[in-house]
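Starting off, we have a lone chain in the form predicted alone, written out as structure tokens.
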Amino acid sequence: MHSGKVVIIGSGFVGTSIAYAMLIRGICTEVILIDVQRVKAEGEAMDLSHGLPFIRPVAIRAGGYEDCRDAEVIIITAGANQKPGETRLDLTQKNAAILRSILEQIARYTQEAILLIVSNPVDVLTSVAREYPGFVPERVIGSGTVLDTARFRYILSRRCGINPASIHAYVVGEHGDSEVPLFSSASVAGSPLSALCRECGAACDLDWRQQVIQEVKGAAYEIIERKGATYYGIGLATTQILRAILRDEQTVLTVSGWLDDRYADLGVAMSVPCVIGRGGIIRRLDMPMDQEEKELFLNSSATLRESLRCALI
């Protein structure tokens, strides 16, 4: 089924400012915008609509579950939002219910799209919604540390003074206060990140790998003290993950799945790096970590493990 149709459920913040992405980039033919306030996705739908003269041609407008029977990508945003000073685990009992309410509709007229989900806690959703009966593991995808891995990557660019397209480093494990960024396998054009080091004479202090570390893990609630919320960044990320699942571009992003393969002894899903098309998560990849990395990894992997016994309760 390749029908270009996106349907998504949840029109706060996140869902439109990835609604808003997917139009400006052009990668679908269809937008479905379903809200437990039909009438806030009707004038969300509306506010987008005004802009199509000025990009490519895209149907949007709001609808309800009976609209995911056709679609090829469903993308849940819906739920409780992370407030100031809570950790997205907080949010696991909540709306690990709102999510299971959500798979109701859907599995009512599809069990065919692919799953993308962003509501947080998304590891554990991502592995409440693989237990979910009828769906396909890999077609159960989370958005996962793809945000982490690009905020990653633009805080080592200002350091290093160079473009973070340019710059290739993972974050893997929890979408979370437990995500493990990878320093051991960063590299810029092939060359290590280590190396670059040594020749940049910038004089970083010994500590600066856990200042960036502490940087990576605490952005979310920066933001979310400043302005309330993310959603710019989590939009085009969401974005990202999409066009290479509609466009079965088979490109590596490091989205949440469950680990039912090499990783299959962690029993949780979470983030490793990933080929992405239009069957969902092609096949994983294997990533080099230092032992302290391999470590974290695994601390992670059981932070999890227990965050999903609590949403399984």
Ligand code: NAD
Given for the second form:
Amino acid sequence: MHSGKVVIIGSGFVGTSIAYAMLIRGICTEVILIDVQRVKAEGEAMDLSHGLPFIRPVAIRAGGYEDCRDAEVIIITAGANQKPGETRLDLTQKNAAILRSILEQIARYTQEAILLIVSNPVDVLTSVAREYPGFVPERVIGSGTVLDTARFRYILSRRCGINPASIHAYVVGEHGDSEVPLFSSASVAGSPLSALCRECGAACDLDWRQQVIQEVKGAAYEIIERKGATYYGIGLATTQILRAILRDEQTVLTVSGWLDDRYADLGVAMSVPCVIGRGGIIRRLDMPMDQEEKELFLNSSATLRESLRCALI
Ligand code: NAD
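Can you give me the structure for the form predicted in complex with the ligand, which would complement the form predicted alone we have just seen?
What follows is the whole complex; the chain from before opens it.
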């Protein structure tokens, strides 16, 4: 189904930021907003549609689950968001129940569309959706650490004075406290970051690396502390995933998906660099990690398995 039609379930901060970024980037033909608060979805669709004279033609309106029938991608952002001091895993049971009720409604109309899960805890919810009967595993994707990877590159870019788009560095594992920013494979123009540090003499030592890791991991908490929620960054990150799917780009992105045998079947969805195209996750790539990173990655999977166990109770 190459309809270019995208359904967004949840018209809160995140759902509408995704819609806004998508419209501006002109990557879809139709956008439908669904929310339990139907009136809110209608208001958001009206507001967004008043910008149509300034962008590429696209149809946008509020709708219902019957609109999923011919959707190419269904993005799920519905659910409670993280409150100050609350971890993403605290949200688990609440949002798992909401997700199941949404999947039940979607499944009445389609099991063909790609499901792109953004609600938190995103890896656990991606695992829950993957277990739900009928949906094809490769077509169930979580936004994973695409945003965390962007934060990592941004933080490195400020230090290195290099455009974040020219920095190759990835965050793998959970989208959350146990995520693993990979320094050992971070590179610029084919050179490991460590070689660049020697060259510029900025003394990017172990302490500095720990600070960067803490900054990446703490980014959402810092934003939530100041403004209550995060949404612009995830709006753009999700749009990048969406574009890779709709345009069959084969772009490498650290989305969350079920890991295959190469990762010893970790029993939970989590992020590694994946090639993304029209079929969803086309393939997963091997990620070089040093011994410490490998251990942290396995610890992250253990954290997520425990959380998934809670979600399945
Ligand atoms: P929000 O409260 O602004 O919006 C949530 C929306 O979901 C509300 O409009 C609500 O009415 C709707 N909703 C609730 N239950 C529903 C249901 N059963 N069916 C349809 N709609 C329903 O929250 P937000 O700030 O937009 O955050 C949404 C989710 O995105 C949260 O789980 C948050 O943690 C997550 N998030 C993820 C990332 C990421 O990187 N993956 C980043 C930021 C936020």
